[in-house]
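The data below hold one chain only, encoded as structure tokens and taken in the form predicted on its own.
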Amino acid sequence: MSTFPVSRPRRLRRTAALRRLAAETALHPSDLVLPMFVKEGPTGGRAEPEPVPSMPGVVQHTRDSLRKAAHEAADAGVGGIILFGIPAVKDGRGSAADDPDGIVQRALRDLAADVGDATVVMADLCLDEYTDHGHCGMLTADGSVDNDATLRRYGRIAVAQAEAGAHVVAPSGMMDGQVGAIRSALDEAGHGSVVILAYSAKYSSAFYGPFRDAAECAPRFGDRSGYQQDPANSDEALREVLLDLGEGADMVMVKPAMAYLDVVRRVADAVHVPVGAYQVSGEYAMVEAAAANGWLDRDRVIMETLTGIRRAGADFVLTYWAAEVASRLR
């Protein structure tokens, strides 16, 4: 036994109330953003949402079910909703992405009318969900992604999403110069107040597999390692973040989250804008699968992972558990 006065950290862990009082990291409903998928039927509508087999509890929404789920999320206090669309028809240039009558634009108008400013309405801005080849941009004759032609498409998509009511557009294609092109297009179209959340550090990750089922966007050939970041690198992530901020990004994101918490920390320490982290589909699916087999305590693991992401420095977290956890926290 110690013979001199000493601090005993265990004293602060003795009761739940003491642990709450001494907690260094807090998780609030407004820290959470809910990713949602909306799928267009062959005639523009479907009767029922379709479950995503690799993501238990996640569905491809109809417009009606999306509206209901968005209301529930807003009522639970989530900080935002980010929308991904699956059109009925895809083509080489992703025409549905900026079509005013495209599924995402119609869904954005629904949400703008329904939830207004009760939560932040975001739109993922990319082409992979809309192209028949599954890549994030326009292709050259040899099948590689044409960076500059893609920037022009991104600008038009951003304007279409802003005009449909998006508060935030979130470019995720990892094209060089994408934030600058989008900021210029938005400003020229009179949408200078629309926020850009840049997927600045988006890694070429194996954790995206279930998402590609949900968004029906797996590449038909090759992969995305030519434009997404190498998982071995973190200095590169900081360079990308600073480039995006220099081009006009208002917020930045790291994706995935759990395998890149060191990157989240480095980015949070380096910048003075809100930093997001995306707890991606593979992270979600692993926990749900393990919990279904009785291998771990689902609810505790969900809260532990989200707290860990916040502790690493993320100001907000995109997670498929957002509405559930927000309801639990209220």
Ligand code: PBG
Second form
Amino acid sequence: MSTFPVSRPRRLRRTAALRRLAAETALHPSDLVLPMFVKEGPTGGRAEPEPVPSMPGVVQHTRDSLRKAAHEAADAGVGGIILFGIPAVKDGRGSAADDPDGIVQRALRDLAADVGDATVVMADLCLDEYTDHGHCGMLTADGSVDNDATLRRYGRIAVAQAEAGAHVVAPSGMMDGQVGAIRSALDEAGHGSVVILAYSAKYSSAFYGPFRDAAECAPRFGDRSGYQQDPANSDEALREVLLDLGEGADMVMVKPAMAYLDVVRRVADAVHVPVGAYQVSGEYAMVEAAAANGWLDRDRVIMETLTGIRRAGADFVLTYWAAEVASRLR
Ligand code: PBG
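For comparison with the form predicted on its own, kindly provide the form predicted in complex with the ligand.
Every chain and every other molecule in the complex is listed next, the one we just looked at coming first.
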């Protein structure tokens, strides 16, 4: 009689085919959403896409290079594209954010026409890329962010983005009541079918560092800890998610991803809407930098991080590797 245990987990790991059969989590191109940056060119001058030094492989697109890259991403089968705009001129109220001729609205019209049938076109909805002070909202005289004045701006931006063809608007400013304000603005303007993806649990994170170079939006003074969440908390994330759903969010998101996988899991267990996770700029930069030094196997680490985020419960992942990984999976 055998003295070994009857249960031998290694049996299911013996061949690649057995491992594939037993796998609980799979990645599909349609689970991946590609964040893209488009920058307004100099008036009259011919712009070139500009590399983002802290995010090797990521560029600030021109309208033309954006169209080409969006086609490639859609051909690779990504689930969506989310657009961030960098206007040539910034001011106190972020006027370019809802200008129908602003860079994002122009680029959204290009994308909706070019790839709008093949993939989901999303617009990040915030003010920090458009304000000269770099905060996500309107400021009061003493320099604090005025929640309710900001909501009125967000409503107008949502309508401008919807009119430019965005299928999804994604408010990322963490103002109280932002989802409700955006939902009513959209509905009143006849855009009842535009989806709201709420960045519900967005933490005040140092992992956004490289993004602030890419989007040229580092705050001029102070930081975002008065509106973004404290990394110490996860009950608060659930409160934010439930508030957003009550205000009409169609999908919710946790951000960043890798340092917050417990939050992804709690949210996925608590709600029955699609849950996204944003693998942010700093997560991308860490892996690229280590790989460039020969310290990590880049391709395996990328797949492992994305599988981990999906395993934690994310239905889809925003990642700067979306197009590359989608084509690898096809
Ligand atoms: C705000 C916004 C930020 C990111 C997405 N939307 C930056 C911030 O809050 O400072 C970060 C994304 C990333 O780091 O990849 N509009």
